[in-house]
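One chain follows as C-alpha cells, the form predicted on its own.
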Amino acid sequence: MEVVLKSLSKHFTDRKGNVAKALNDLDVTIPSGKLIGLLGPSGCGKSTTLYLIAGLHKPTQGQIFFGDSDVTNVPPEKRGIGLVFQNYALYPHLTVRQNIMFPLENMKMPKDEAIKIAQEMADLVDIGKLMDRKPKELSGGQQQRVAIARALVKKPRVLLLDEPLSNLDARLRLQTREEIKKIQRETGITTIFVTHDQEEAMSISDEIILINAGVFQQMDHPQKVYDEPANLFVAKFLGNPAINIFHGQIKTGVLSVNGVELDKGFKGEDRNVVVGVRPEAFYLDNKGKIEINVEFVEHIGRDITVVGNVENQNDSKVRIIIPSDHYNDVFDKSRLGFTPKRMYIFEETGERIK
C-alpha cells in the first residue's frame, strides 16, 4: 500500500496561545511493500509524522492517501493501520494468545478462526510456543514480538512502530530489528517505524525519510543518503563516528582550510564555507594537506582510530579511522599529516556546495 504524505502540516497551540509547529508541509511518497525509517533527532517530527499517518493526530493542513483513497479524515480503526506503541502496551493480566487475539474478537470475529489467526500471526513472529504466558514472564523482546503480532492480526495495510526497539538492550536490538526486516519481507507490508538511532534506520531500511525541527530533510536508500547528503544537517546527523568538520574559505574559486589549498574551480564571491570529511575518508600522508596535533590513538581489531586537533579550528575534536596496518606509522606521533580522499563542501547557511 503506498502511503502519500501531501503539504503535511501538524501545529500545536499552547494554553497561552503560542504555536509549536512539530511538522511543516512534509511532501513524501512512502513506496507499497517497503520499510521505510523516518530518522531524525529528539523532537523533530517523527513521532508526530507517524501519528498523523495512524490517525490518532489530525493534520492542521495537509492531505494522507493510502493509494488513491484519502483517509485524511478517516478513523483510526477504520484506516487499516496496525500500531506497535514504544511501550508495547500489552495487557498484563492476558495470556499471549489473548493479547493477539484481542483485536479479532473486537471486530467479533468467531473464536475457533481468531485462535486460528492468532496462533498463524504468533510462529511468524517465533512466539507460538509461549501463547499461555502473561507478559511478566516474558523478555522484552518477546513482549515486543507478541505487540507486533498483535498488530498484524488484523493484516493490516500499513505496519507503524513506534521506536521499537528502544526498551530493549543492545544484543535484543540488534536480533529483534533483524526480525522486523525479515517479518515485514514474509509479510510484505508497507511498513514505516519511528527511531532516532541512525545505525538501527540505516541496517533495515530499504529507504529513510531524515527529519529536523519538523521539516523534510532527505529521502532514499540509507547509503545513498550517507554518501550524497543533501545539506550539512544530514551530513553531521548520520554517521558514527560523526563527520569531521572545518572551515574554510574559497578566494577566487580556490578552496582553502588555513591557508592550504584543497581543491578548485568554485563560483561565485569570495566567501566562508564549511568542509565535511568522513572519519573513515582520509589517507596518511606525511605532507598531508590537513595536520593533526594527535591526543591519543585508538586501536580496536582491525582499525585505528586516531583523535586529535586542528590548529585554528574550533570545532569538536577531529577523529580520523585508518586501517591497523599503519599502527607503527601512528604510534607515539604527536603530529600527522592527512589528505582528504572525498570531501563536501557547504555553504555556511547549511546547502550543499559540492
Second form
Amino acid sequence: MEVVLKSLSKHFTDRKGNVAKALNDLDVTIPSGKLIGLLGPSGCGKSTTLYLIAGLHKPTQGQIFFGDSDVTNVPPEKRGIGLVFQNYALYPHLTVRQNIMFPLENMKMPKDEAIKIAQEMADLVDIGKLMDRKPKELSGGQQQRVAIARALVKKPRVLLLDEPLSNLDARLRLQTREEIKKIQRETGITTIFVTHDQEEAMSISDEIILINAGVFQQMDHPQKVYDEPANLFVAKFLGNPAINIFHGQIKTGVLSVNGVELDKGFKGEDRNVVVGVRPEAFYLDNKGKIEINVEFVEHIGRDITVVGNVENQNDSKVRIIIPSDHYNDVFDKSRLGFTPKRMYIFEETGERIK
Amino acid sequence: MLEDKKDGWKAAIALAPAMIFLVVFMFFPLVNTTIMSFMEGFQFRANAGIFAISHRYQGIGFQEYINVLRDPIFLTALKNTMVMVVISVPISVILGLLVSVCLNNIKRLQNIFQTIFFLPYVTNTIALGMVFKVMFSTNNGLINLIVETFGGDKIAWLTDATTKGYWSALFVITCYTVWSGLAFKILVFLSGLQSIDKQYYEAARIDGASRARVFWKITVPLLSPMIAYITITSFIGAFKAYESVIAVFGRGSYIFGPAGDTNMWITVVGYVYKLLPSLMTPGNLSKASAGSVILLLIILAFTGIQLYVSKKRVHY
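Mind giving me the form predicted in complex with the partner chain, seeing as the form predicted on its own was just shown?
Expanding to the full complex; the earlier chain stays at the top.
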C-alpha cells in the first residue's frame, strides 16, 4: 500500500496559545511494500508524522492517502494499520496469546480461527512457545516480538513502528533489526519506522526520510543519502564519526580553506562557505593539503581514529579514520590528503553547492 | 550489624506514635471487649481501673453470646444490616466506577465536577441526613413534589411503620449511603484511572476495540486492584452502618425508625450502641461486647473470603 502525505502539517497549541509547529508541509510518497526509516533528531516531528499516519493525531493541514483513498478523516481503527509502540503497550493482564488475539476478537473472528492465526503469527516472530506467559515474564526483545505479532495479526495495510529498538540492549538491537527486516520481507507489508539512530535507519531501510525541526530534508536510498547529502544538516547528521567541517571562502570562483586552494570553477559572488569532508576520506600524506595538530588517537581495532585540530578552524575538531596499520605514521603534526569525491561544499545557510 | 541495629531504632522511633495510638485505642479495647463478652453480668466498679478482668461479674462463659443470638432485636438488626450491605455495596461500587470513568473522559469542567462529587466527603454526616430528611419529607419534600408532578401519590418515605414503609425507608437509606460514600470511591478510582498508561487505550483503538470491550477488557482489569480495595472497604463500612439510619430518621441516636416501630432499621452497631450504659439505663456491657465480637467475626469472615477471591481475580 502506497502512503502519500500531501503538504501535511501538525501544530500543537498549548494553554497559553503558543503554537509549536511539530510538522510543516511534509510532502512525501512512501512506496508500497518497502521498509522506510523516518530519521531525525529528538523532537524533530518524526513520531508526530507516524501518529498522523496512524490517525491518533489529526493533521492541522494537509492530506494522507493510502493508495488512492483519502484517509485523512478516517479513524485509526478503520485505516487498517498496525502500530508498535515505543514501550510496546502490551496489555499486562493478558497472556501473549490473548494479546495477539485481541485485534482478531475485535473483528469478531471465531475463536478457533483466531487461535490458529495468532499461533501462526507468533511462530513467524519466533515466540510460538511463549503463548501462555504474561508480558512481564518476557524479556524486552520477546515483548517487542509480541507487539509486532499483535500489530501484524490483523493483516494491516501499513505497519508502523515507533522507535522499535530503543528499549533493547545493544546486542539485541542488532539481532532485532535484522528480524524486522526479515519479517518485513516475508510479509511484504509497507513498513514505516521512526528512529533517531542513524545506524539503525541506514542498516535496514530501503529508503530513509530525514526530518529536522518539522521540515523535510531528504528522502532516498540510505547509501545515496550518505553519499549525496542534500544539505549541511543531512551531511552533519549522518555518519559516525560525524563529517568534518571547515570554514572556507570562495574568491573569484576559487575555493580555499586557510589559504589553501581546494577547488575552483564556482559561480557567484565572493562569499564564505562551509566545507565538509567525511572522516574516512582522509589519508596520511606528506604533501597533503591540510595540516592537523594531533590531540590523541582512539583505537577501534580495525581502524584508528585520529582526533586533532586545524589552525584557524578552532570551532570544530577534526576526526579522521585510518587503517590501524598506519598508527606509527601519526605524528604530533601530520599532513593529510583526502579524496575529493567525499568533499561537500555548502552555503553558510546550509544548501549544497557541490 | 551495627548499622542494622541503629536503623531498627530509628524505625521504632518513627513508628512509635502510631503504634501507641493503635495499641491504646484499637488493640487494647479489642482485647478488653472480647474478655468482657465472656463475663456474664459485667459491671464497672468505682476505682477498679480500665482492665475488664478487675471488675465485677457473675460468671464466665458463652451465655451472653447465646442471649444475643436469641434476641429478636439482634436478629432484626443482623437482617437489616445484611440487606443494606447486599444492596448498597454493589450499587455504590458500580456507580462510583461509572462516574469515575465518565469524569475521566470529560475534558472541560472536570475539576468542577470532581469538586461537586467530592462535597459529601467533607460535609458533616448529620447535616447531610437533615437534608435528606427534608427532601424526603411526606408533605412538602422535594421528592414527593417530583412524584406528584409525574402523577403519583405522596409517599410516606420515613414515617410509615408498615412493610411498605420498611422498603421506602430502605430506599432513602440506600440513596444516602451510596451518595455519601461515592466521593471516596471516585477519588480512588479516578487516581487509578489516571495512572493507567494512555497507550493501552491508543493500542486498543488501533486494534479496533469497541468502547464496551475497552471498558471490560482493559479498564476493569487494569483497575482491578482498586476495585478490590474499594469493594472490601465498602463491605466493612456497610457492616458498620449506623449513622446513616440515625441521620435520615433524624429522631435521636436510639431511634431507628418511624413512630410506630423505632427498631425498624436498627443495625448491629445500633444494637450494640443501645446496650451501652447511659444516664437513662444501666445497659448491658457483656451483651454489647458479645454483639460487637459477633459483628467482628462476620466482617473478618467476609473480608477473608474477598481477599481469597481477589487474589485469584485481581490481575498483576
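What we label the rigid core is the largest C-alpha set whose atoms superpose within 1.5 Å from one form to the other. Residue numbers count along the first chain shown, from 1. In this text, all values refer to a predicted model and were calculated from it rather than measured experimentally.
H11: CA moves less than 2 Å between these two forms after rigid-core fitting. Once the rigid core is used as the reference frame, the Cα position of F338 differs between these two forms by 2 Å or more.
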